[in-house]
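Given next, in structure tokens, is a single chain: the form predicted on its own.
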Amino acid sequence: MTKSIGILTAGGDSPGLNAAIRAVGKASMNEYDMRVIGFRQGFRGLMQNRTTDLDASALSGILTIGGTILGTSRDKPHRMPVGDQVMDMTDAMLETYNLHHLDALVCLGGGGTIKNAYRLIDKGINVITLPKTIDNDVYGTDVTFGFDTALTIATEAIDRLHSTAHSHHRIIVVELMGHNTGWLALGAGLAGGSDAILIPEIPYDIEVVAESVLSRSRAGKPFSIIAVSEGALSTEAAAARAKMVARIAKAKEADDKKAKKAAQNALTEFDTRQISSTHELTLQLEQLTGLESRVTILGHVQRGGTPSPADRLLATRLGTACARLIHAGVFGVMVAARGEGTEPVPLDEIVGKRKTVPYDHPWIDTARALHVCMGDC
């Protein structure tokens, strides 16, 4: 019998999503004569049975297009806003899955999507995920598609900011995306020749950063480029956050729901306040160094536009491997990039985990060898 598969994209948009959709769809149809449908707006589309046929015509010409032709959302299957309520809609999603006689559901997304897809396995849905995010923080894969494009955009931005920093003898602080990991800031900072790179994995001392800027000034280099990950924290802020996380863990262990909720709310409020921390960092540096300082926040421009050739290749490799796994009846896995090949990694080995930058990672060793300030020494 002809197999039928569904595809959805969830979480933030990312370059390479359409390349992955195309690869899964074309390989499934051409190699295995499968029927392919797409669900619009992520898991919400699966709940509402909002579908589109992903035939040859629909997949034509989308390889180079950014974003996702299916649309996306951050809705969670077990906490779906419905009217003025938040409900568990996993049963409704199972109904849609069975209505279309699907043999598999392919979910393209990052860590949050993997968690949500994993929940559907308990309902009897055959799930396969592909690792997508510009943050490169999905555990269990060498790299995620979307990262290379964002890295290229961020590096080009840093390249351009050098002109202003040099001409006006300024400190230019560039905030890069990355959530709570520093892959993007570290990679773009190195590739763009940043003088300091601040990432979440290494809490920074503002005095150390200021001294590195002043040291350059004394050496006849009266400007500095500082690449900052959006999740970077000072040593004081990192310590405060760690205490909040510990309180949540303690309340969870004691099964104290009230204390857990209070601690989680405090952490959410803390993280919200940190949104403006890059502006504060820039003001502090101006005060400590006496040098004019400016901040540039790249924001969503980093994940827009045409995907890079590397991301197109990666998404295509993962997508075709996904079709092979579905044909072989392998489910409950993420299709991970492993060297130049791929590997199915069981979702229960990666769900809830995040790939952070190791303290001894070669990129960090490289930065230190170049005397790039990492904020800690």
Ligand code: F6P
Contents of the next structure:
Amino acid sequence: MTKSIGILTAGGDSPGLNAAIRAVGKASMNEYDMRVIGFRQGFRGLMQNRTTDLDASALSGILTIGGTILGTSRDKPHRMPVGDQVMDMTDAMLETYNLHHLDALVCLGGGGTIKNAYRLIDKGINVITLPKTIDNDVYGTDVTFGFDTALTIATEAIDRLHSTAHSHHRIIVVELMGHNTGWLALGAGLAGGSDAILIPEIPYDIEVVAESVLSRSRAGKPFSIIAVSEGALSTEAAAARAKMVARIAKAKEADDKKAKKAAQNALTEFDTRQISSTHELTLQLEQLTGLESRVTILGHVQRGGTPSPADRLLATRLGTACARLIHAGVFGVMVAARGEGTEPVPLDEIVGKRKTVPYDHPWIDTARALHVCMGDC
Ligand code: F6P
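Structure of the form predicted together with the ligand, please, following the form predicted on its own?
Expanding to the full complex; the earlier chain stays at the top.
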């Protein structure tokens, strides 16, 4: 009997999403004679039954296109804004799934999407996910698609900032995405020859960073490039944040919903305030070093546009493996990249986890060997 599958993309868009949609769709149709439909704007499209046929013509010519032809959103199935209310809409999603007689739902996304997809398993939906994000922070996979493209864009930007920093004898602080992990800043910082790299996993001491800039000046290099993750924290801010996270955990343990909500709100407010911390960091460096300083925030440029060849390959490899797994009836898994191959990883082993940069990661050792300031010593 012909199987039917649905595909959706959720969370922030990422280069390689269309390559993955194409691969899942083409392999499912060509190899296994399946019928493929797409849902628009992530889980919201599943809730509202907003579909599009992903037939051969819809999948043609999309390999190199950035973004996602399906559209995306950060909506959560169990906390969906509907009118002026926030509701659990997972039942409506199951209805749509049954209406189309689907055998599987393929969710392309990062950690948040995994959590959301995992909730749908309880409803009886055969879920399978593919790891996408420019942040590279999905637990259980070697790498995510989107990361290589963002790394390439960010590295090129740092290359360009070098010549202008050098010409003006300035500090240029360049802020990179990555949410609460430092893969992108560390990778692009190293590849672009940054003089300091500040990531969330290693809280920084501003005096240490300023001293590294001054020691370069004394050595005849009166300019510096500082690559900083959007989630990087000073030692003081990291300590304050850790206390807030501990308060949430304590309230959870005590099953005190009011205290938990208050602690979560405090953390959200803290994180929102941190968004502008790169400007503050830049000002502090200017004051401490006496060197003119500028800030460049790369922002969404990092995730726009055509995917790199490596991301196209990865997304295509994962997408075709996904079709094979659906055919074999393997569900409740993420298709992970493992070496040159792929591996299905049960979602219950990875849900709620995040892949951060380990302190002993070879990229960190490499940076330290080059005397790149990591902000801590
Ligand atoms: O997860 C990808 C990402 O680009 C993060 O690096 C960044 O923190 C976040 O999304 C930005 O989200 P939005 O595009 O919704 O502002």
